[in-house]
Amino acid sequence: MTAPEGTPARGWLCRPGFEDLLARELAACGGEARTVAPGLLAGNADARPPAGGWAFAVADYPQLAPFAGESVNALGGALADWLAEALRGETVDAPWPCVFTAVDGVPGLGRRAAAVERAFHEKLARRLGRVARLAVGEAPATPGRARGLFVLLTGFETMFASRDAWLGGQRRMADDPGAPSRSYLKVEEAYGLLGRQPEPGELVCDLGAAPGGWTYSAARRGARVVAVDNGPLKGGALDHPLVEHLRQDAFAFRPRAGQAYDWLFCDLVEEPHHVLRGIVEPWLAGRWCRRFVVVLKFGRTDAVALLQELRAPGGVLAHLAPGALVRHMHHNRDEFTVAGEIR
């Protein structure tokens, strides 16, 4: 077993096919990057993350340290003794967090990961029982600084590993056979970048809401919907109790005098500047809502100027929503989820 030539660089981790938009974010932050692997950047230190984090980054590691060896053993035990010899002096005293990935694109790629990752763990257990059995086999949910092992196989005998993880929030969603639509799982999963989602007796408003899987989201969890769209509701966001329809414009609906919304909801088949200056913009300016998640679609746009737009120290987000995200999801396409909260 030994490690390819070269020493440990920082690397970030997007989604395949958005390497480039990601380097060129990386770009605008004062950092140089390149694809080594689908998916995966490495490059210099430079680069300053935005507040908030990465846009296009489901990872950032400070370091990782790149290994290679021929078989399943020898690539699991170098990496239980690299990680043995890491903890000299350190105490583990509660779970951490072991995950171990691999690029998309290459055939049974997964299930070399997941043979790497039991010698790897038959390893430490032999080495380290204790620390072994605290490891966690997934990523916290929440987007944010995290400290474990996280391994990235790139290829039948080349992998990376780093300590240090900046997660962007980004994870899978179990789909639901009462959602109308599979949009549903953007909305599921935006709820971890906020670190809540709708609560009992809530209000929501959902604008362009047919047919439906945003409004079902909020409505499954008891939170009452108001949803705008002339277009039909269907599945289980038909019909519901607590789900009134309104068959109106979703750039022309405004609240009622004082009246807040605990949520706004935003999925609409439109260019970004649109949503932006005629919802998000009087949404928020208006305090008609607390809370929102928006998707900017950039299929036709600039993304990188897009999100440029949306982080300017004098935009709608940093003025009355400091604390925005805007990320490009597991579940997103050519779009980005921006979620947030008034202050």
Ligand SMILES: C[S@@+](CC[C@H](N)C(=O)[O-])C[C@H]1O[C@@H](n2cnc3c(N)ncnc32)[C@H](O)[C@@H]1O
Given for the second form:
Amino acid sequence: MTAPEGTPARGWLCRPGFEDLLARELAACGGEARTVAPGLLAGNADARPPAGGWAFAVADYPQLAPFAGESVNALGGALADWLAEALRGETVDAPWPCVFTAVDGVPGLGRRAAAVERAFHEKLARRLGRVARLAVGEAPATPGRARGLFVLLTGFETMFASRDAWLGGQRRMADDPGAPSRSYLKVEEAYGLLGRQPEPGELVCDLGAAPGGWTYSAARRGARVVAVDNGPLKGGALDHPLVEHLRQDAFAFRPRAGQAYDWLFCDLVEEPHHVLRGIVEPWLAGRWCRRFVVVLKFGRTDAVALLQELRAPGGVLAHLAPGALVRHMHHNRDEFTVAGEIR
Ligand SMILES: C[S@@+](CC[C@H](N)C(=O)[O-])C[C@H]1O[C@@H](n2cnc3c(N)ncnc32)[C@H](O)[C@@H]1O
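Alternative state: the form predicted in complex with this ligand, after the form predicted on its own:
Full complex below, order starting with the chain above.
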């Protein structure tokens, strides 16, 4: 058993398959990182996160301490000892996140992580009972910095741990049988990014609404929805009393004079610049909405170049919605979710 060993490195977690894009995003911000496990990059500490945080990183760990051990008890015990030492001189009197994750692609590793977590808690409870009782097994829902314990199993005998993390706010959402599409999960996840969701009586414009997952998500919260799409609504969005379905072109649609929407939703399968120029710019510049959730598909575009454009100081987001966040969310495929509020 060795614990911990080597020089702790900075680490980043992303969705498996997107490591190269995250490495390029980091490089564009002065960082250098290599993939050490599916979805996990390690590298130098120089990368400076853009305002609003990384797009492709689910987490940024300033110092990852490596652990190796042949058994569950060896890993869990060493981790508890390491944390107890790190907590010397610190007072823990509030709930703290204690999150165990297994990297994807290794069969059975999730169960191993759960077993290591149990062994860790047993040992920690013996050493620091009150601290152990305050542990919360989930990461905070909102994006930003968190302090606690973040553990990543990369193999049956290897793992990393960090006391601090920046978390991007990505989360797996629960499906709803009334939702007519899986897209529903994307907008549900985006509410966590903003820390807000449609409220009863608010007005939502959903461009490219069919079959109606996003529309259903807002309507089931009591918001009124203008759903714009030439295609049919289905499931819980079809004939919903709070939904008005307009068979119109999303790019030509304009609010009626004096009508301001609380939310703009936009989930079109379109070239991202076309959506930026044709929808995001006029809606933000015209202040036709207060908040927005827009999906930009980067499948046929250079995703990192698109990020640079979205973050450009003279760009529409910096100018009109400076706190807007751009993320590759858990429920995104080759696309970003852009969510923000107009200044
Ligand atoms: C990915 S789907 C939207 C899924 C939807 N967000 C949901 O939760 O069910 C894209 C939709 O955009 C619509 N669409 C594409 N171009 C459009 C346009 N110019 N005007 C209106 N709708 C458009 C398509 O008909 C399609 O229904």
